[in-house]
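Only one chain comes next, encoded as structure tokens, the form predicted on its own.
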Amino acid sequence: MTSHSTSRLYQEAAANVDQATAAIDMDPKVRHILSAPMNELIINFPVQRDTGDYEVLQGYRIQHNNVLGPYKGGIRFHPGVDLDEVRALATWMTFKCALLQLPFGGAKGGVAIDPHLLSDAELERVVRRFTHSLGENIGPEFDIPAPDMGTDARTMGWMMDTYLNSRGPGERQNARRVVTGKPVELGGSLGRDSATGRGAAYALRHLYGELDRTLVGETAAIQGFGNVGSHAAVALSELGVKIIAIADVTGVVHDPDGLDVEKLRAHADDRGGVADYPQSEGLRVEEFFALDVDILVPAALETQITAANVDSIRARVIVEAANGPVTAEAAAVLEHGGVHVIPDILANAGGVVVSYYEWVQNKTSDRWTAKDVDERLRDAMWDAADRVANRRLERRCTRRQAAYMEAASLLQTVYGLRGIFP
């Protein structure tokens, strides 16, 4: 895959946020304070190997801005984390739960690590060091976790564990919503894995729904198969779209008649990738992008789509599943071809949403059914999607400058009503 220039990522989300504050004549005072993160940390760390031995590692945590509610945002575990891509991440969930109406500020954290080269007991160590280095900086009323690239629900069941642990005992019970994308045995959310995947699907359904077409018999190509990219493949096999191709790091897999999704689900779980699934034919990385489908969608590491491999794109939809997986050059490229972009702030936001409905479950001590979870989540995706749309007919602009200026009204509404103190 493609790597990514992380200071440059930083660079493009800061641009997508000037340009939409610019669009809607935002208030200079207001444009400064969402022109960068209000709180940063580097935390460097001790964790013991299971050889005995000690290594230091630095982790982050980056508090973009909460004036609609707790910071919120994923912990990322990944070799190529640093302070710039954390930074830029934790900007797009800013815009991303304002796009989505809900009362969460942006907020991304990160260690530079690859958990695949750690056992189990090694990476529980790291994430519950970690989160007893956070300290008092995360809480589930100021800065609530989630799950990213890297970690899953059993990592969040540790922090949460860690984090109730330095809890008194009267205020453990109440504090499970420290974190979100928990196991639902310990409070999570049904439909919390699901729910990037499947808005994902719900965005791109939208989409088809303005352009009067059917997305039963389109084709498809998934860049990704973690957690993201195998649920938005189930979600648009349950659409009627055929699945024809499915990238991840080991390989890319690719059946013109379409490839079974549950079948691969399983060779991958055991084999750790799609590498080598038998029903179908193995392509070269760079073909991949260049596959005749109708929608491609990223789901995967940022900067996928950049001017390098852009003008072999022959999709006429691309779903951002990933964040920031298309560069601001490539965009440009893809809009002047007419190619319809369903911006990431829209896109992959299905995560966000349902950890709110998460964190709204642990708040009352409720538990909702999974059909209530998905159909909220679908009307949720629609209204945001629907909103994107009448900004972008009446601005006449980009579905991502419409989805940015969107976010950017809520906000400079919110500072408008409550001002600046003191």
The other form holds:
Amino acid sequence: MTSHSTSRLYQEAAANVDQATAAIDMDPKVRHILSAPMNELIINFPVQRDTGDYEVLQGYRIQHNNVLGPYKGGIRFHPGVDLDEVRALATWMTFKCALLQLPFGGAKGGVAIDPHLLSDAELERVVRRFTHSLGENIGPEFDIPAPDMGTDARTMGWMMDTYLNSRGPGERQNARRVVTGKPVELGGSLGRDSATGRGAAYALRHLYGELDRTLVGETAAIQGFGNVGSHAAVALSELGVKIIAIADVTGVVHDPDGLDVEKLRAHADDRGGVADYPQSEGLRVEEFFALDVDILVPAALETQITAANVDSIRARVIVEAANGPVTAEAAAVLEHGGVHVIPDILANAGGVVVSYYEWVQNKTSDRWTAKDVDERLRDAMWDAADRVANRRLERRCTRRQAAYMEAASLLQTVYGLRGIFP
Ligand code: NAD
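I've shown you the form predicted on its own. Could you give me the structure of the form predicted in complex with nicotinamide-adenine-dinucleotide (NAD)?
Below is the whole assembly, all chains and molecules, this chain first.
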């Protein structure tokens, strides 16, 4: 990939792309195009702290590819954000949208801050100033942000409002779809908040169907109890899975008899995390990953299952609800040991699928029911999972390779039909 690809995460994203494009014998011209982001934006912007002092923050927006449609991807607020991480995440978005056959390209943005250390007023100023600085680099038919780690529906409300205020009055209503994952009252879709977690559960159901096994009575451990992890926990519980451990940034809680997910949610909302949940014992992170569970769902950060801890993993199924939680080295060990890994570009695609539904509803001034959204989400996830399963059997490869090949094939076809200008 490009010479500036330094971080391990970006190298892994590049390797995913290289392997898939080679496996489908992609036209070298298209391989070149996909091997680097189209646009890379670095923005240094000032923000006033509550003390009155100013701080200059650095934000990024990487637009990887838009051959299938407008750039699409979340905005991450986390102290670990850097340019290479955002490049990797943007690259994965291109392949995720292609795998799900959405009319969107891939992008990602981020700011290296810990939103939990800012007051509400400071956070709002960060969001509004960053959005304003992005200016014409986002737009309802050009580049459409959404929530990711550290951002949520409220963030999207501020982004939308800031963007609309920079438009002429006649354009404003039509520009609401500049972001997705908005509060429902501002034009968000029903079911968007739970979409990534529910989508992961649909991908898991599909896998159990392929294996001719039932999920009822299976045990699971989930890392991350934010948007993705908490909704995945609810969706898995509804399917009869017993959630015996949940980890977040505050700690790990464990109950071999099964955690009450709703009670834990109320506790985490109240206390800012899962730590000190009364009906449980605490565990160390190493113990969490080594738990004797059927299903492990990493739904927090990238690079969590690595060469260092992969030998301790006892789960037989891993659902990559986060982006990039299993390194390539660890994935090879898992696959070799017969562990089923549902790759991130499939497992967590539910979020961008329902973001697309939100964008369509905004564009058509329509409002779909929660049931309608959920049924469409299920069909979209199962259709993609079917295609991945078929290609895997046909090519005798891993699910990750099959998912990337499936996505790369569509990108190849579209470039083939459009040609490369001039
Ligand atoms: P979030 O900010 O809502 O929640 C993140 C969770 O991870 C929190 O519970 C936090 O406590 C936990 N966490 C952070 N650091 C941790 C650590 N060191 N150890 C254990 N837990 C830790 O974020 P989210 O939106 O749920 O995103 C989680 C992952 O899912 C990210 O990889 C994101 O890119 C991916 N994802 C999110 C969406 C979406 O719709 N929000 C869609 C696709 C993929």
